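Single chain ahead, written as structure tokens, the form predicted on its own.
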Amino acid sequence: MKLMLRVAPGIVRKPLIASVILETGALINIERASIDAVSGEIVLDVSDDKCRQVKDAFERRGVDVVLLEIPVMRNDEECVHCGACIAICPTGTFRFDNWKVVTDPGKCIQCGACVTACPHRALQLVLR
């Protein structure tokens, strides 16, 4: 399971996941994480297991977690299956079968490079 977190000012210099990792015990992949001096944006791979232990760790420390269950949503009236968001993804959340455009949500670390490389503004990040 993924999760957002936004970390705001004030506690972004905190040791806020290894802090987690010790508490839960619980094993955290760092899929994407965008830090600078007063906030960040982390993109995180739990296990289904101790998703929600995880989350509620890192809200009691004060910072914004959103469960990513789908992570970018394709409108398929607007879709041509052109494969642009198959080239650009780094995660290979998009594949071809049989000459159409499928998604695996599972892989998507919500970097955005799909949404802005698809000429047809078919794809959307969803935040939930």
Given for the second form:
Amino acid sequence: MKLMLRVAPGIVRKPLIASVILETGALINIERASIDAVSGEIVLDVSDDKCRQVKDAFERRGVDVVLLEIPVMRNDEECVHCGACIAICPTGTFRFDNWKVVTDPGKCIQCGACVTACPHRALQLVLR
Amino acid sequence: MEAEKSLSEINERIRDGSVRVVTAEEMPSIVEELGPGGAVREVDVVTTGTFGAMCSSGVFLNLGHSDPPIKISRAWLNRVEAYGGVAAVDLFLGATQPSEDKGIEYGGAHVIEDLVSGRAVDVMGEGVGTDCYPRLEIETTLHLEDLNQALMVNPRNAYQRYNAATNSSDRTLHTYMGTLLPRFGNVHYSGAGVLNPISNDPGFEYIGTGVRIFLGGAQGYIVGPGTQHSPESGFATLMVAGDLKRMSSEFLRAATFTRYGPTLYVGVGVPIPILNERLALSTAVRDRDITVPIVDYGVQRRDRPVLRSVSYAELRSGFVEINGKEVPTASLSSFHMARRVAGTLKEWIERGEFLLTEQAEPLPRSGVSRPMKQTKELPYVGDVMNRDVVTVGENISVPEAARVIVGSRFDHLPVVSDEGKLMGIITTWDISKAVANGNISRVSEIMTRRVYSATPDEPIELAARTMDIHSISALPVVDKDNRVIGMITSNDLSRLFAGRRPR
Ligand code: SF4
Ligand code: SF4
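Given the form predicted on its own, corresponding form predicted together with the partner chain:
Time for the whole complex; same chain goes first.
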């Protein structure tokens, strides 16, 4: 399960992830992070059983946490199943199944690459 | 004796409902099983189809006459300019024309899709003002049904096959072949391979002027060879025409390639009657039989390097090998929709709604598309670069570099290794910053290592674009061994371009 953290100014410099790992014992994989001096946005992958615990632990530290269930959305009216999104995605979210493009949204880390690569403008990041 | 039949026999079977139609995807195994003679007896028509970005597309629109009448010289549909130089109220709207208000996110292709979908389109026109056409301006809102004619005329569609694209450079490229990731990060291809119309009749045994086809969801016709028709090199094309009023938005879809522009995805399908064994054999073509070059778009020249040749079977497997590395592939055209085209055409024929026409003339079988004759060449970087460039070694100190740059004509100082190879670059700004911060160590610690350069055999247009994209004002010029041999600056270029182009 993927979690998106929005880290507010003031706590961005604290060792948040390390302390959550120590507290929960969860194996956390950082999939994407964009952090600057004032705030940050981090996408984590956590096993489903620890997900709730990790979410609570971050929230107690003042971090805004969103579960990324369908991080990338496709408008099926616009999609022509060309495949221009397939090779561009770093995590293999898209693939052909009998020459129709199917998505596995669990893999998406919201990098945004597919959004501009889709010639039919059929893809959108849900939380942007 | 060779198995044969006539087109009128086939049309008779279409009329009486006994015709046997298969798609080009099904044909190879039929020919394999029954042999070409058996296939001629078994199959009457093979339907082909392709659905992809076809930039060279557009529509002629006749608006009807206004009162007082106007001779339109310039016109816009939803702020997309259409060509007004055809009589008074005939316009040609090209698919790739971007809009004046929304840029490339909306263009001619989108207007065409809007018209086909029954949406209203705002028309603005400027007139010249004559005694017969006194009006100077017109503004109106039209639907497709309000136009006298809306004729799709696409100068170049349905390429026989198309180069696959990759990118050796170290920046992401945005092209009409989609987003090409740096350092051979992906390969993009286009075309329906086994279903491609011309690949199923490359000798133009049937395909020719006057042949009735599937175009954009309606019946259309092959007008003749498309522009850049290049049969001898295996890149034949079709010019096609049809009535936009009968087409459907399922098979005409506007798109935009990021930082390239609008384009129209068009569905084109050609029926191929199996008149003889030659046609049975040519429609038995498979993906593995159709090869294309993988071209490096990292080199921004007309004659781009070819890395290798690859078949559609390999391209469609999802990976191809380049320099020993597995590179993921993806297509820009839609095989799913190509199947819909071939399948729909098959249904029309089976239902007796689509009869095959005789070709008036085959497409030309010889000829290649020639490059542009250029009578006014732009100079090359080597012609205009400054040769008296000063470089410094990596190990000198910042103050020493400061002294060199003060005595030099440039505010960029290339840093080179002992062998003279380009390692980095420092600017007067880097030096001032280092000094201000009290950092007066070696230049290697403050230089920019990701340095862009030019080569002497590169047209200056390309060097100008490199500077433009990366917002830099000077480029070291290097030879094949990456040794610095000169420097070119944006000042040199502006002097050259001054007065040369209208801006
Ligand atoms: S690139 Fe866009 S249109 Fe093409 S398959 Fe992906 S989502 Fe669909
Ligand atoms: S945003 Fe698009 S390209 Fe990026 S990971 Fe998600 S699906 Fe893949």
